[in-house]
Each structure stands twice: as C-alpha cells, then as structure tokens.
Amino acid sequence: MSCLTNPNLFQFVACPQCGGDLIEDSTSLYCNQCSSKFEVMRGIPLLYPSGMDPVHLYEEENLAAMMKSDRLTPKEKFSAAQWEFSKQEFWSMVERNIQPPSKAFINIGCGYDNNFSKIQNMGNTFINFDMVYKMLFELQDKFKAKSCVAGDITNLPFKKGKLDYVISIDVLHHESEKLTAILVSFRDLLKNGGILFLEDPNAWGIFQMAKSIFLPIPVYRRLRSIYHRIRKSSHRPADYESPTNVWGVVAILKKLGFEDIKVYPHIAYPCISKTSYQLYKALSTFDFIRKFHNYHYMISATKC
C-alpha cells in the first residue's frame, strides 16, 4: 500500500534538490538520483528543499493562523466579503477557460482555498500545493482533496511539462523579488498549449498605487509595518511582501513566450471601506479601470 494519499502523484512530483524521480518506502519518499529523503505525513509528501529559509516558513505559518482569526470591525467584515467575491470572480474566469476532463491542474500557494472541489469532482487531477502543511491537511481532511504536496515555491518539486493548467492566487507578491524566476518555473510546469491563471494584488490599484508605485519598496514596507503595528492589525502582511505590477507581469509573460495573454476585469475590491468602494464603483464604469486599477489583477496566458 502506498504511503501517499494519491499514488498517481508519482507521475507529477520530483525531487526539489535535483529534479530526480521519487521512490517510496513504507513511510517516506527518496530520490533515486541524489538519495535525498522526504517525510510523508498523513499521506501528504513534505518536499521541502534542504536550503529552504525557516524564517520564511515561520512567517507563512503565522499568516495562515491570521487567516483563521476573526474579523470584527465593519470595515474588516466588508473587506472579507470582497475578498470572497474576488475569489469567486477568479474561479469563474478559470472555469470559462478550461477544457473538459481529464486534465491536470495545480494551485500553487493554495492556502485554505477549497474551490478545487468542483474541478476535481469533474474527473480532473487537481494538485493543491502550499508551503504550510496545516492548510493542506485541512483541504484533505475537510474537503476531500485527493492530491496535496507541501514544498517551497522557489524550488517547485514537480516534473516539467506535465500539467495542463497552473493556477496561482495571491502568491506572486510573496516572492516579488524573484518574480521572473517564479514565472519561469510556472511556465516550465505546463505542457505546450497549457494555460497559466494568475491573480495577485496590483501595485496599480487605485487605493494603493500612491504607496506601492511612488514610494521606494523599502520605505513602503517599513511604513506599512509601522502602520499595522500601531493599529494592532489582526491580518498584517509579512515584511517581505510587495504588490506586483500588472503591466510588468504581462511584459515578463510575453518575454517568456506566452501568447493569448488576457487581463480580466474585477468588480470586487478588498481592503477598503464601503465609502471608498462607492468611489471605485463610480470610476470602474470604465473596463480599463476594472482590469488595470483594481486591488487585484486577473491574467490568463497560454504556453506555446
């Protein structure tokens, strides 16, 4: 009996150290090339590279815990509803662009997102990937996720050219200083003709570009940290996070050979008050505003 919840993962996973094939024994996986060994916990392989930053993992675990804490103020409740609506818009866009089963999907940095269920139940392979094991176990335990893998986005433990669809939601800004390398790794996972779906906080959002575009990044991060400490925010970003630039991401995708690159409009706008949202609604009568100046941007791009 396999130590993995889904033994079919072997056709997708690879050693994060060298890219070699993984072989299982009764309780773990090991690489047949470099002999690295990886723990399997409750059927979920922990494919962390040896050089992974433990501080980064600690920060991501803290962020995961904050996501589970209560939002009490009216503004926080309104923002939470906008986050949920934004996610619904994103997954609706994905569903409009995918082909019938059976296909292979991955959600990189999946968090607690259980929107995989509908696609998985259509007969597709859907891999949930995150750095934080606790999130993956919840998806497996509560939402019947069949394929979960823990690891580091900077050393993706997967074989190249095996996936039809790569999904990444609110992840790029966690690795904004390695943006091109991250997008290269996403491209490499896809088959020719495969599609990349991205959503991420937008540096050009109406209510954040004064900070994220016109302030130097170190100053922006420092002021943001001070602001959240003064407010004793229950949902503060990590110090290394920075919003990504929608036009910059599109330009990188073009350089990497992606085609049919599309930016989609958003109605939802998280992290603002109801009053500010009314202003956004007035401005967003223009499709350009909804696409390029929302809190989030949504992109699809095809690997050729």
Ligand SMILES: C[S@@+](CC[C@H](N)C(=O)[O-])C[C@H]1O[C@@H](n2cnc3c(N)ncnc32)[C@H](O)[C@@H]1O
Contents of the next structure:
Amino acid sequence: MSCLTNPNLFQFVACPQCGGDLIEDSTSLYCNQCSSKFEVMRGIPLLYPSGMDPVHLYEEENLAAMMKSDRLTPKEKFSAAQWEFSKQEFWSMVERNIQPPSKAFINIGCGYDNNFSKIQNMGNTFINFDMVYKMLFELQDKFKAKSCVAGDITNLPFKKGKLDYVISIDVLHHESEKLTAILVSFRDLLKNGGILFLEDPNAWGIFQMAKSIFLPIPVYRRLRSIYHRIRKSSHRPADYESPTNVWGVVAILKKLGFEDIKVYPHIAYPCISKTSYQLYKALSTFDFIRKFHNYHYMISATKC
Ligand SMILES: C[S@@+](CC[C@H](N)C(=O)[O-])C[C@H]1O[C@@H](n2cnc3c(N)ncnc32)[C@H](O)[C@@H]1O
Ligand SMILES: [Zn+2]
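Okay, that is the form predicted alone; can I get the form predicted together with the named molecule now?
Time for the whole complex; same chain goes first.
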C-alpha cells in the first residue's frame, strides 16, 4: 500500500531540489537522483526544499490562523463578503474556460479554498498545493481532497509539462520579489495549450494607486504594519507582502510566450468601506476600470 493518499500523484510530483523522480518506502519519499528524503503526513507529501525560509513558513502559518478568525466590525464584514464575491467571480471565469474530458489542475497556494471539489467531482485530477500543510489536512478531512502536496512556490516540486490548468489566487503578492521566476515556473508546469488563471491584489487598484505611486515599497510596508498594529486588525499582512500590478504581469506573460492573454472585469472590491464601494460602482461603468483598476486583477493566459 502507498504512503500517499493518492498514488497517482507520482505522475506529477518531483524532487524540489533537483527535479528528480520520487520513490517511496513505507512512510516517506526519496529522490532517486539526489537522495533527498521527504516526510509524508496523513498521506500528504511535504516536499519542502532544503533552503526554505523558516520565517516565511512561520508567517504563513500565522496568516492561516488569522484567516480563521472572525471579522467583527461592519467594515470587515462588508470586506469579507466582497472577498467571497471576488472568489465567486474568479471561479465562474475558470469554469467558463475549462473543457472536458478529464484534465489535470493545480491550485498553487490553495489555502482553505474548497472550490476544487466541484472540478474534482467531475472526474478531473485536482492538486491542492500550499506551504501550510495544516490547511491541506483540512481540505482532505472536510472536503475530501484527493490530491494534496505541501511545498514552496519558489521551488515547485512538480514535473514539467504535465498540467492542463494552473490556478493561483492571492499568492503572487506573498512572493512579489520573485514574480518573473514564479511565472516562468507556472508556465513550465503547463502542457502546450494549457491555461494559467491568476487573481491577485493589483497595485493599480483605484484606491491603491496613490500608495503605489508615491510610497516606496519599504516605506509602504512599514506604514502598513504600523497601521494594522494600531488598529489591532483581525488580518495583518506579513511584512514581505506587496501587490503586483496588472500591466507588469501581462507584460511578463507576453515575454514568456503566453498567448490569448485576457484580463477580466471584477465587480467585487474588497478592503474598502461601503461608501468607497459606491464610488467604485459609479466609476466601474467603464469596463476598463473593472478590468485594470479593481482591487484584484483576474487574468487567463494560454501556453503555446
Ligand atoms: C492570501 S492566501 C490565499 C489562499 C487561497 N488561494 C484563497 O484564495 O483562499 C495565500 C496563500 O498562499 C500560501 N503561500 C504563501 N507563500 C507561499 C509559498 N512560498 N509557497 C506556497 N504557498 C504559499 C499561503 O499559505 C496561503 O494559503
Ligand atoms: Zn533530488
């Protein structure tokens, strides 16, 4: 019997250090090239690279705990509903773009997102990938996720060219300094003709733009940290988080040879008050605003 919940994962996983094939003994995995050993917990392989930053993992575990905390103020409740709505817009866009028959998907930095289950139930392989393995336990236990892998986005432990769809929502801003390298690795995971779906906070969001233009990133991060501490916010971003911008991401995708790059309009706008939302709604009669100046950008791009 395999130590993995889903032994079919062997078609997809690879050593995060050297890209070699992984083989199993009764309780763990080994790389047949560099002999690195990887733990398996509750049937989930923990494919962390040896040089992974422990502070990053610690911060992400804290953020995962914060995601579970209740949002209390009316503004926070309004914002949480907008987050939820934004996710619905994203997943409907994904569903409109996917084609039968059965395909292979990955959600990179999946967190607690259980939207995979509909796609998994349609007979597709759906890999949930995150740095924080406790979130994967929850997807496995509560939502019957069949394929979960823990690891680091900066050393993706997967074979190249095996996936039809790569999804990543709200993760790039956690690794914005490595943006190009991460988009290269997303491209490499895809088969030719495969599609990348991205959603992430947009530095050019209508209410974010002034900060992006006038505050150098280190100053912005420092002020944001002070603001959240004073307000005792229920969700405090890690100091290394910073939004990327839709134009920059589109330019990188073009340079990497992606085609049919589409930016989709968003109606939801999280992290603002109801009054600011009314202003956004008025401005968003322009399709351009909903696509390029929303809090999030939402992009699909095809690997050729
Ligand atoms: C803001 S949450 C978004 C979660 C999920 N995609 C969603 O939409 O609900 C960011 C996620 O990225 C994960 N993450 C951050 N840095 C990562 C890294 N270096 N490697 C893998 N996952 C990472 C976090 O653990 C977290 O689950
Ligand atoms: Zn190896």
